[in-house]
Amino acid sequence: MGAVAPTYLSFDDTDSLDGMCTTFLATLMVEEFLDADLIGFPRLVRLNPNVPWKTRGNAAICLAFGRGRGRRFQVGEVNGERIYSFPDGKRTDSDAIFLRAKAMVQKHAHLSCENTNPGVVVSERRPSPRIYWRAVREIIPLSLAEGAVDAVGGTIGKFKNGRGVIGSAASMAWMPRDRTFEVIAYRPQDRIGKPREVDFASVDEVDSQYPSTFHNLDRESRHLAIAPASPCPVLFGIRGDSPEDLIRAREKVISEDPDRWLLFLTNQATDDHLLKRQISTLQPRQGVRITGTVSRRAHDIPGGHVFFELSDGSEKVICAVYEPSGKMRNAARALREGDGVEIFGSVREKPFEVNVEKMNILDCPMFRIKTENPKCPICGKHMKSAGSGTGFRCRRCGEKAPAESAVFAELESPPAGWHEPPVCSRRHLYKPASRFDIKRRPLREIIYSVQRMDSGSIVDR
């Protein structure tokens, strides 16, 4: 941010299915570097959700440190001590940042896990944004990420095969076109692995009181989407478009006492992983957005999964709406040949198909079927067809009737517009339909607003 550049630190791939969390390591890093100033919001960047070796949410972290300039603002709290950040800052000693950060990863990452391969990147310049867009939409080689870091004079630290360098480089390179925020509260060490205590009713109230938040809970299934099920350090995370609302909302959630919290700038709920594609160009493990017409109606298979065929005029592909998609399957079942649909989803390799994340039904032509031949107005008997397109004729008295005199019934069609799965089935990058028309505030304006929330402790530099 601004003309003065800080020192950037990124890291990725430090957790495992058994615990740890890369966002939690961000709070430990902030603790480690209390002798430097945090610059801007900590960044939580999700990458391609179709990567086969991801542990959980495929998240990388980028922090910026330096000598802060401007009015500080609160972005967290650790062990009862407030964590502040500054809008701008001068760079600090990059070599020292790198050595200390690498030691922190060595100490806290789950290195015993086969799929945990951390990477650390420190740089005074950001890599090209192109590396972010490729990493969020494709599976890219490690050499490509290393080349992007080398091009800006950055320093790389690798553990094991070092695959985490890809996420580290991509998170540092991210220049938001769209962005959201998340405030994450963490558990004390002695509570990790035990059942979480988060009150459903208080989260329900937060969801109603702060419409700028999203993906908080699923009322129908009473699923708390803000609380993970894994044995990681996260207690809960609230996502939204207003960091001011998130700071207030966090205090209203009734739960076990958190040990710390941190406010992140994120690419979550942006659909950054989706590429607009023709069916002929689809590649496995891509996130895609395709438009076409239904060429074969939906059918169910055991397990409640629904499949239909989509055509864009030259090619066809099977679209799969799986059982966790809930009521969105009903919309898929109601689709008829010729209905226009925009599909958002991910391409599966075997079998080759598009797993539907959400769909926008664009056009549903009237579809009707004949249910009854007309009755003869003279003798009251059902008339018979007189031949294709020629109408009807009564076999008893010879009376004739036009083809449109038959009785027709309109078949049920899904309503045009958005059809989405329940909150519990949405990925981190999933953009809810409610966000498509959101007006993005300038980041400077947001920072100023957060500064005013904490005006009693403002420090100018």
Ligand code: ATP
Second form
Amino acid sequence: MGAVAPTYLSFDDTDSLDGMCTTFLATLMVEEFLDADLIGFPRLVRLNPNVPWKTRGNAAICLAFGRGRGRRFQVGEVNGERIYSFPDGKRTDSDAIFLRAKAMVQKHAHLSCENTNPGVVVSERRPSPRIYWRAVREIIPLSLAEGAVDAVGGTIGKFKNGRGVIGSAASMAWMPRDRTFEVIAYRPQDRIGKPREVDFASVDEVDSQYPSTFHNLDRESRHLAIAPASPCPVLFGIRGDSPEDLIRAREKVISEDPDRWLLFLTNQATDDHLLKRQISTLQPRQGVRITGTVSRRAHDIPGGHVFFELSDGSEKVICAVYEPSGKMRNAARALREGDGVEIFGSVREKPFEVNVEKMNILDCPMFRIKTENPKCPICGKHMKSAGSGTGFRCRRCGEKAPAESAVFAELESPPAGWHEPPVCSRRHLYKPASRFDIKRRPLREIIYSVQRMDSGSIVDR
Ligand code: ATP
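Can you switch from the form predicted on its own and show the form predicted in complex with ligand ATP instead?
Up next: the whole complex, starting with the chain shown before.
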């Protein structure tokens, strides 16, 4: 670390439901710090999606600045100017970064919104990754985040109650186990709030042409998942595993002219928010993975929501599959008592239940139920049970028959395997089944490949 570590800058909680977006502030910061070199990919880090005070997707940003080393590569464009980053870099004047970043937050954050409480952190060392893992899976107090930053000698800037320090500290602490990328294109100021013009067919083509991208659209409902519905500055964001494909895919989307774009390294689509737990240890607002057997079959309630009960042997919990889950509800309805299932979801406080994000129906045994007692071969009447496990007996004739001679119906097994909601109902951290077997390329290799895409403008340091 030490000698070649850059200066890290992170910030969070700058927007409101009326506009702004912390990722957009990232582009403004990059513009502000054009006199320093950007190091590595800008990072967009999603935290616990069950935090009640989040504005939208609980996102925080971490950038690194310094004196760049190695060959630069393009990570964006702002006002017609290409934005480059370097693979490594030596730290720069951290105090100056802090003061300028704080002034930027003061200028751009929606401070008049009650729920906007920005935080800024600048540090030459990353806080312990533990703070990331807790912030992505639990609710944590501000003091814990502040302690993690203090422990590495970082500087903290708080506005109002300063809650944004939690996201800032956690995003700086993120050391990816799994990771993806997102290229986000932004609208010019005069377009913000107007209907977005993004061509569905061109996104459909991008989706087919670049299989490394995901969560682009929902063909059935013709919903464009790349474009948000809120009045924020984002025009569209394409998510995927290959930044090279994202750079190309961005150019293929037919849309109104974006004003700027930036490529982020993210923890989206990683399921980082989910931790394997026993039912007895579940806490509200946690992301969880639990395995058990169905202890009560599903029932529907008005509104199309489906509920069933899961047991892990010692405890039971209600699992909820809400209406936006689409066809995943049919899989839940098909579950029979005793079927094995793995649930990925979030714990809701009131009522206490697990909201199912996706589920894996394990191989289920064929079940059968008795539909009719055997008939007496002499009088033709239905025989009666002669006692548990002892077969049947005709009350009139005294004729006996084995238990197996009853008439049985086989219950159809629910479809084993993964069941997922439609793309438009998935959270940012939701890992699609299509990513389960993805092989992670080393970041060095990715950077090398992105560097080679832009051979016309080599700056080697
Ligand atoms: P956007 O995605 O548009 O940037 P947002 O959905 O990220 O908005 P914020 O306005 O950033 O929402 O609000 C989230 C707040 O929750 C921030 O103050 C952040 O620091 C805080 N926070 C994030 N994770 C946790 C957590 N695990 N425990 C407690 N607070 C958290």
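Positions refer to the first chain, counted from 1. These figures come from a predicted structure and were not determined experimentally. Heads up, when I say rigid core I mean the largest set of C-alphas that superpose within 1.5 Å between the two forms.
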Just checking, between these two forms and with the core aligned, does R336 shift 2 Å or more at the CA? no
